[in-house]
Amino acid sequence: MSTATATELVSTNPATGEAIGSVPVTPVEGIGEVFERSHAAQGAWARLNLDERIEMLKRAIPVLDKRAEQIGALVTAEMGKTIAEGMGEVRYGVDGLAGKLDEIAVALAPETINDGSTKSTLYHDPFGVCVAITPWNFPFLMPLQIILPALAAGNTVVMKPSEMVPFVGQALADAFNEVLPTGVLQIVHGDDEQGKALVAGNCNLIGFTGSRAAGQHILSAAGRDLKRVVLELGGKDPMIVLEDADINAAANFAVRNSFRNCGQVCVSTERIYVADAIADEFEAEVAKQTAALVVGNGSDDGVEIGPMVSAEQKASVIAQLEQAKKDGATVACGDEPMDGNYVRPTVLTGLTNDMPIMRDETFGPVACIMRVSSDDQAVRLANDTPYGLGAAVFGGERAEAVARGLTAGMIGVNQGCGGASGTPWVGAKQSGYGYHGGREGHRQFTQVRVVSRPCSD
C-alpha cells in the first residue's frame, strides 16, 4: 500500500506495515512540461525505423536480466505476493521480452495490397505521445503489455505507475531508459490527481489496466477530444464445471485461480456453476484444498497467499462477505479473523445470481459455488453480468459447446483463459475497449496509414 503528501509518495510492504521508502510525486502543474519532453522526443524517435526502435528496446533486456531478482523482490514487497509469483512475473517478462518484441515487428511490419489496378501500402504508424496508466496487482507484466507496442510504434510513452508500487514501476523505467534517447520514456508518480491530469493532458493515446469503474471516467474525458484508448478492465469471471468434468483437476483450477496473488487478478474465477449431480462432491474437493492453503508474508518459506495490498482492499473484500452471509449465503471454508491486511481464503456455498457477490468484482480471496440443474441455466447465469474478460469450462466432449455459449473475450476448456502464445488478451462487453496482445492487439497502438498508386507507376 501507500500513502501519498504533496511532495512525496511513500511504499508500504503490506505484509508488514513497514515503509519501504519514498519516491517524489510529480506536481500536477508540471505534467504540462512532461509532455513538452514527450513531444519534442517523438519526431527523432518515429523517424527511426520500426528495425532501429525493436533493437535499441532489445538492448534493455540484459539490463533487466541483471536487476529480475531485486526486481521481483520489490514486486513481493510492495503488493504482498509470494516470492515465487514475483520472481516468476519478471523473470516471464523478461525471458520473453525478446520474442514479444519479435511478435511486434511483424505486427507493425507495412503490408501491400494489389487488386490489379492500385497497389496500396498499410503503414501502421505512432499516434504521437502514449500515455500508460498501470496496475499494481501484476507491476512488472502489465505495464509492458502497453509501453512495448507503443513504443515499438514510435510513440512516445508516459507512464503513471499505481501508487502502490511506486518502486517497481520506476525500476522497469530506469531499465529502459539506459538504453532509450532522453523523453522517449518517462515515468510520473502521484494517485488520481496525477493520472486525471494525464488523461486530460497533451497526449493522443492512452492504455490503462484497471477498473472498469476507472475506465469509465477515462473513456469519457478522453471522448472530449476524440483521444484513442485501449481499456482492459475488471471482471467476473466464471467457471462451468460440467456433470462429466474431471472433478479433481476442475477443483485444483478452481482452488488455484480463485486464490493466487490473494485474488488479486482480473481474470480471478469469482463465480462457479456446478452441475448438481457432483455439486457435493466438487463443493467438498474445493473446500478441502482451500483448507489447506498457507497465509502470511510472502517473503517468507512456504507461504502460498500473501496479504491484501491494503487495508481498504481487504476492508472491501469483508464488507462483501459479510454481506453475502447476510443474504443467505453459506460458509463452507475460510471466514476466519486475520491480523494486518490479511484475508483467510474463504468458499461459499448456497448462493443466488442475484446476490451482489455474485454481480460486483471481489478482486479477492473469495469463491463463490453455485448449483446448476442443466448447461443451458449454467450458460445463462455466467452470462448474466456487464463484464465479460476471461471464464472455464471443465467437462467432457460438450465443454466446447458450452464454452461457445459464453460472452467472454477468452475462454478455457479444461484449463485457464489464457491463449496459446500470439493470441491477444481480450475482453467483451464492459471488461474492455479495445484489447493488446496477438498481431492485431499490437496494431491498436498505430494509426493506420494508407498509400496507393497506380500499378501502372
Contents of the next structure:
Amino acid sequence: MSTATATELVSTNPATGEAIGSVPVTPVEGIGEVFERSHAAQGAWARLNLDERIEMLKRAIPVLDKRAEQIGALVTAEMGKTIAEGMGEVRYGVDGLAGKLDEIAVALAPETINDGSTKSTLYHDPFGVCVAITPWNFPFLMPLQIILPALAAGNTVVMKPSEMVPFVGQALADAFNEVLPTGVLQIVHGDDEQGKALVAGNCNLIGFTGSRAAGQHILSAAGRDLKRVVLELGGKDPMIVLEDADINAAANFAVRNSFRNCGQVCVSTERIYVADAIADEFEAEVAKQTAALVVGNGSDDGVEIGPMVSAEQKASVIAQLEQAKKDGATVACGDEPMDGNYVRPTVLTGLTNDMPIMRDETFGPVACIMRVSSDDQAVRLANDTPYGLGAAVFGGERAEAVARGLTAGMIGVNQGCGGASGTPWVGAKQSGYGYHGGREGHRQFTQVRVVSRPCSD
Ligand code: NAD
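Form predicted together with nicotinamide-adenine-dinucleotide (NAD), following the form predicted alone:
Okay, now the whole complex, with that chain kicking things off.
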C-alpha cells in the first residue's frame, strides 16, 4: 500500500504499517517527454525482426531469476499476500517466461492465406507506443501480461504499476532495462492522475487491468482519438454446486478460491449457489475450514491469509458486510473484528441476489452462500450480473451443460476457471474489452496488415 504526495510515493507494508521506501512521482507535465522518448525508440525496436525481439526479451530471464526471491519478498511487503503466494507469483512468472515468449512468437509470426487466385500475407505489426496500467493484486504477473506481447510485437511500452506496489513494478522494469535498448520500456510512477495523463497522452494503444469503473473511464477517454484499448476488468464470479457434487472437493475449492490472496483476486469466488439438498453439509464444511484459517503477517511462517492491501480496501469490505447483516444475512463463521488491515475470513448464508454484497465486487475475504432449488435457478442467478469474468460449476454429468449456460468468459468444471496453457484469459460482458493470452489475445497488441498479390504473379 502507499500514500502519494505531489512528488513522492511512499510504499507501506500493510501488515505492519512500516514504510518500505519511496519513489519519485512522475510529474504529469513530464509525461509528454516520456512519450517522446518512447516514440523515438520505437522505429529501431520495430525494425528488429520478431525473433530478435523475442531473443532480447529472453535475456531478462536470468536477471529476473537471480532476483526472484527478493522480488517475491517485495510483493509480500508491498501488498500483504503470504510469502508463499508472493514467491509463487514471481516463480510462476519467471519459470513460464521462456514458454510464454515462444507462444507469443508463434502467435505473431506472419501468416499466409492462398485462395487459389490471391495470396495474402497477414503481418502482426506494432501500433506504436503502448501504455500498460496495472493493479496491485498480482503486481509481478499483471504487467507481464501486457508488456510481453506488446514489446514482442515491436511496440515500445510505458508502464505504470499501481501506486500500491511501486517497488515491484520498478524491479520488473529494471530487470528488462538491463537487456533492452534505451526507451523501449519506461516506467511512470503515480496514481490515477498519472494514469489519466497517460491515457490522454501521445500513445497508440492502452493495455489496462483493473476495476470496471476505471476501465469505463479509460474506454471513453480513449474514444476521443479512437486509441486501441485492451481492458481486463473486475468480476463477481459465481460458483454453482449441484446436488451430485463431491461436497468435500467443492467446499475445499470454495474456501481456497474465496480467501486466496485475502479474497483480492479478480476471479475469486464471490457468490456460491448451492443445491438445497446438500446445502447443510456444504455450508458446515465451508464454515469449518474457514474457521481454521490462520490470519496474520504474510511474512510469518504458517500464516495462510495476510492483511488486506489498505485501510480503504478493508473499509469497503466491512461496509458490504455490515450492510449484508442489516439486510438479514447470517454469519456462519468469522466476522470478528481485527486490528490493522486484517479481516477475519467470513462466511455468510441466508443471502438474496439483490443484496449489494451479491452484486458489487467485494475483493475481500467473504464467502457468500445462497441456496437454490434447481439448476435453472442457479444459472439465472449466476448470470444476473453485469460482470462475466470467471465461474465454476461443481457436480456430476450435468455440470458441463450447466457451465455452457453461464455467461462468463472462463468457466471451470470441478476446478477453477483457469484454462489449459495457451488458452486466453478472457472476461465476458463488463469484465473485459479485448483479452489476454492465447493466439488471439497476444494478437490484440498488434495491428494486422494484409499484403496481397495474384497467385499468378
Ligand atoms: P484500479 O482500477 O483502482 O487501478 C488499477 C490501475 O489503474 C492503477 O495503476 C491505478 O492507478 C490506475 N487508474 C485508476 N483509475 C484510473 C483512470 N481513471 N485512468 C487511468 N488509470 C487509472 O484497480 P485496483 O484496485 O488496482 O485493482 C483491483 C481491480 O482490478 C479489481 O476490480 C480486480 O477485479 C481487477 N483485476 C482484474 C484482472 C483481470 O484479469 N480481469 C486481474 C487483476 C485485477
